[in-house]
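Okay, so here's just one chain, in structure tokens, the form predicted on its own.
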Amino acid sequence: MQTYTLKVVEIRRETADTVTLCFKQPALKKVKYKAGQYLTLIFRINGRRYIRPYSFSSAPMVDSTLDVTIKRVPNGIVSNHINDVVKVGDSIEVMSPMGDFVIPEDNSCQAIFLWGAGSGITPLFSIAKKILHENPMIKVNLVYGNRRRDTVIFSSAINELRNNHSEQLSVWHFHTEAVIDEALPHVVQGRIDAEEVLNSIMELDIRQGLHFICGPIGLKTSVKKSLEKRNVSLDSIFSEDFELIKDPADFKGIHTETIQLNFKGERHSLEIIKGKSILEAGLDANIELPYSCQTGNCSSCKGRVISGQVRMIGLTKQRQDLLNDEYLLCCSYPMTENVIIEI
């Protein structure tokens, strides 16, 4: 996996919780990338390395800088440690940009759905600015969740989009928190209401529109209902996953099994304890396994199973390009006591 080295110069203070790190372009071996894509950081905290996907928040063509934006998480070693630690100057780590949560190469729409709540207006807000900068006849409609307008991410960038593509965008607010106000009629109270905004679209656009949901599997859930009793193709619809969704039933069978795990040339003998996958415990114990996303949406943390049984768990996407022998050790549990894993 290549790695670059990026330096920080600029750090937005978005919301009380939120921070965007602005990341120089190499002079030379400049990071290419896709709007809606991630940057995944690369931290040593405390003696352990960590490495965390972020999103981008800038767009190719568009930003100068590389930006990826980062909400605090309670307990979150990493985020935390962007909030408060890392400062303007500061060299950090990053893996290529990976994510396919992107505009297909042969669009074709005449308008887009951007559906997202807190953090995830982040790869939204960057598909946004590419396709205001580069395609006007397309329309955008971006729809957002947030418990208060003081915690909307974006909010004065959004309005300024908003002020200066206001033929081309439309922007619904949905504040959890909020009292409603006359002077915004664009923000309502409560949480997001897919249909009440459908209802205001032209059926045609809804259905041959391209639509980007990111954020908790509540909102996913929702949306694609609605979109659903429109006729709305699967093909049109696109999610980003920030967590695997485990079902408890898909359990049933997996007990704490002892794995050998080969990587670069040393046998490690690992306690799988039920519940954790083969990556967790690998990097619980110290072991310095190439990951990213821990979604089973890349393909970092790949490993062969050369004997025993093992079970992916809480993919919520179909994956064609492994081979038989080839699982995703982020969400992958042992099935037997003779499993050998080698990367």
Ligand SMILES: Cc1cc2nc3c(=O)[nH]c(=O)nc-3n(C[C@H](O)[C@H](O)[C@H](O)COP(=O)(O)OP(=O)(O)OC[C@H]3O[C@@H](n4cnc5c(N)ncnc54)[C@H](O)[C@@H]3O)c2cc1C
Contents of the next structure:
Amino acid sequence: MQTYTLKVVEIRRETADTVTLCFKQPALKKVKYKAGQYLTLIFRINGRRYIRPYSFSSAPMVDSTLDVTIKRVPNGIVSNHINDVVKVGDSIEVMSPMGDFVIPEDNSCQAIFLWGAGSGITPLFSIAKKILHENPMIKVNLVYGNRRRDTVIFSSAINELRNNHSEQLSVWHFHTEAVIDEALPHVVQGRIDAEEVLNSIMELDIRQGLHFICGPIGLKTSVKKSLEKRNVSLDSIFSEDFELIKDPADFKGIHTETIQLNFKGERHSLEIIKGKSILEAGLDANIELPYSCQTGNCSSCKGRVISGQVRMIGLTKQRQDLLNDEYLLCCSYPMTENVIIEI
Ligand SMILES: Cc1cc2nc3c(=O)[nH]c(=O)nc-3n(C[C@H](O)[C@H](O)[C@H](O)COP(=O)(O)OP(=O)(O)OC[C@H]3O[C@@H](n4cnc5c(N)ncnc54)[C@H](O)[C@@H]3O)c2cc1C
Ligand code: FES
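Please give the corresponding structure for the form predicted together with the named molecule, as opposed to the form predicted on its own shown earlier.
Everything in the complex follows now, all chains and molecules, and the chain you saw is the first one.
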């Protein structure tokens, strides 16, 4: 996969554990992207290469820089490196923008619903800015869950958007550790309650709107359930996962196996300990395999199974584009002894 470098021109601290990196748009070969897509950053930390995707928090035609916003994950290698080490002036290796969490080209909706929690706000913020900038007729409803006021990413920018687009943008904040304040009627105590939000909106807007969800699995499940109850078509619901959710039950029949991995003309013998994906085992063995999302979305890690049986676990979207012998190694686990994979 082709990569290039972008220069950090500004770093904004959004909350105690979250920063925004603003990259300079190259003057000649501008980086093209859509609101809701992500940029993949590549780092070398203590000699090992790490690749991580981050959704754009900037919006094309609205922001002059290319922005990504990164929240620390406890013990996370790259998110902590970015929060602690990256500085203005650094050049960072990136891949071209990717992702399908975007507004469909042919859409004619009159309302858009953005459901997010924590760092899940990033692609939603980008989509909100794009719509508010380009489509004054589309109502934007942002529902955002956090622990407290001080953990709200883009807090003042969201307020500013609400002040500038008071007719078009509605915002609901849900705070699990909220202190109820009569001066802040749009802040609700507790986890995001989709029913409470939807009950205050016209049925037609809900049914004919587009719904974008980015946050933990619990949020996705509860919002989808409430939308399905209101007969919202599945085609109008889009979700983005920052992490692959694995169900332990899917690992039945999978054991630790040694496989052969053929990559760039070399044959590697790899022990895949039960629970690790073939991609993770390869990276742990310091093989610089191609990858990005690690959630079965981008296809960068696609390999061909030459012999043996492999199972993919955790895919949330149907992948009809994969041939019978093609597997996404970030979600793949060997099921038999004689597995040979080529990438
Ligand atoms: C399409 C996509 C877009 C993304 N956009 C953003 C974004 O805009 N902002 C952002 O902050 N992150 C985003 N992420 C998550 C990001 O790519 C990294 O996964 C995250 O920063 C953790 O990387 P790390 O190297 O710090 O943690 P690692 O060292 O990889 O992981 C350390 C531990 O944390 C757990 N973990 C990994 N990822 C997460 C997570 N997201 N939440 C909770 N626990 C986790 C792992 O299971 C592991 O146990 C996105 C992910 C995807 C797939
Ligand atoms: S890394 Fe994206 S599909 Fe595997």
